[in-house]
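Coming up is one lone chain in structure tokens, specifically the form predicted alone.
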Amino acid sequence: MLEFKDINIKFADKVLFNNFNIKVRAGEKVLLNAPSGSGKSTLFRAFLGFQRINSGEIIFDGKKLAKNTLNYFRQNSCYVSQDVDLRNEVVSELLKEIFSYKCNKNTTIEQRKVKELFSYFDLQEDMFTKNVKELSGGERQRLGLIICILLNRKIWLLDEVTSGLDKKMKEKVVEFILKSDKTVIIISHDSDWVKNEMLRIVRW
């Protein structure tokens, strides 16, 4: 499904990765567990083509990351960043805009599904009329995750998506993600992830 093969990444005199390898099977849930500054988010950016690798290969669905395959990588994955950097628009208009993009033209947004997800993640329906800048960090994280779920892509790249949530909501988010049929790679320092046996932990 996904492989980082003999990855080498270097910044100036700092070697971030030296022949790094990891394979992720379809449907697998993997937690990247390493100290801050060790390159976890850099791997996500490399997968999406935003970070150049010095050598090695990134392989997804049998395709090697290159200029002619980059769109395939991006169109079949969903990245939710730690800061959940969303455009400052009214939430309802933001959702319409995202699903109007050419790459999402075959993905329908069902209002029933949206409402179900808002309810599950304890978001009030009046949030549809709010600007993104009015939302708390935890609300943006949940909104970012909901957008990821609705996009229905093969692989989810989740970077600290539970950091702004209370314990009860962290548990609900973890449960939902681990029960999904998606391939998920997670970056998190929350113990709610580490203690779960359904998750494979990759440490370095």
The other form holds:
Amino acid sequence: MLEFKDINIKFADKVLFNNFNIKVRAGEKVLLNAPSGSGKSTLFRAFLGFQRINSGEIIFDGKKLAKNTLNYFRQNSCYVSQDVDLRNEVVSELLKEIFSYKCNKNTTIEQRKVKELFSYFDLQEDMFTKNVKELSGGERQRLGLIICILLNRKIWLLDEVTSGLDKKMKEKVVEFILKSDKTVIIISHDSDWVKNEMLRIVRW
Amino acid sequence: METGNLTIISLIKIGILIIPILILNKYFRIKLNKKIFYAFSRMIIQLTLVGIFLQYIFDLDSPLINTLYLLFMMTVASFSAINKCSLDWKKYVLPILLAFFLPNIVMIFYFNKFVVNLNNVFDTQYFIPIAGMLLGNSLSGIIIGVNNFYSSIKENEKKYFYVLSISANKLEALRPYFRQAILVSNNPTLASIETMGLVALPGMMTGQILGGVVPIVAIKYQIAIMIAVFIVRYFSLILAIFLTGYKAFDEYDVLIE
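Structure of the form predicted together with the partner chain (previous: the form predicted alone):
In what comes next, the whole complex appears, and the chain from above leads the way.
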């Protein structure tokens, strides 16, 4: 499904990855566990083409990341970044915009599904009329996750999506993600993930 | 109404009124006198040169010379815009030059032919001043808009990446920054159009009236030129963003530093 093969990434002052390898099978849930600053987020960025690799290959569904396959990578993955970088906009407008993008037009969002997700993740419906700026970190994380779920793509790249949530909510989010049929790669320092057996942990 | 021609003496008469300011600055220890000397000397030298040059061009009244002069002004404007936007001139001189060239050339000929109804669209008396007004506005429009466009993408890089990751489409991801740039560049023009005549008389109109034109004709020119200015400013900026945008992003849609 996904393979990072002999990846080398160097910055001016340090070597981030030296012949790094990882393979992820379809449906697998993988937790990347490494100290801060060791380049976990950089791997996600490399997958999406935001960070160039010095050498190596990133292969997704048999396609090697390059100019002509880049859109396949982006269209079939969903990335929730550490700070959930949503543009400041009224939430309902933002959702409307996201689902009006050409590649999302065929993804229908059912109101029922949205409501279900909102109540599962304990979000109030008046959030739709709020500005993204007014949301708390935890609310933003859950909104980012809901967008990711609604987009219904093959692979999820989740960067610290539980850091701003309380204990109970962390457990709910972890449970939801591990139960999904998607391929999921997770970056997190939360212990709630580690104790789970369904999860493959990759350390370096 | 006869125009009183200003003499050197007239200029000195207005000039001596600056002296009290120089004295006050000295008294209050406001560090402005050096700047005043510098600014006014520069203005006098520049305008004198331009005056001599314009007189020469008016006497010649040659389509070729006028066109060359317009191209020269556009080149200067392009370099000025590239400089103010901190762009790499080797890479962007052609896109920016085109962004100035297309809307301004079309407008100047349209304006002279169909609005003023000139037989000779190169008539120096119209060609040079109108081109100057249009170009000046294109310049400020491009500087404000292009700067805003690229700096807000840079500042919001992560947000741009996020949208790019879920839309997989550079144009869709750039749309908000494009909208914002157009707004920021057009708002000042619209604000000044809105208050035109109430707060201050526009410069061109004042000049025309002082030059002996009746006010009713002067306002018609003012209205026509403001519309022309607005249109040219709008299209110059759109072109500037589109044409530079081709070169500003790498093949993975990431803004090249």
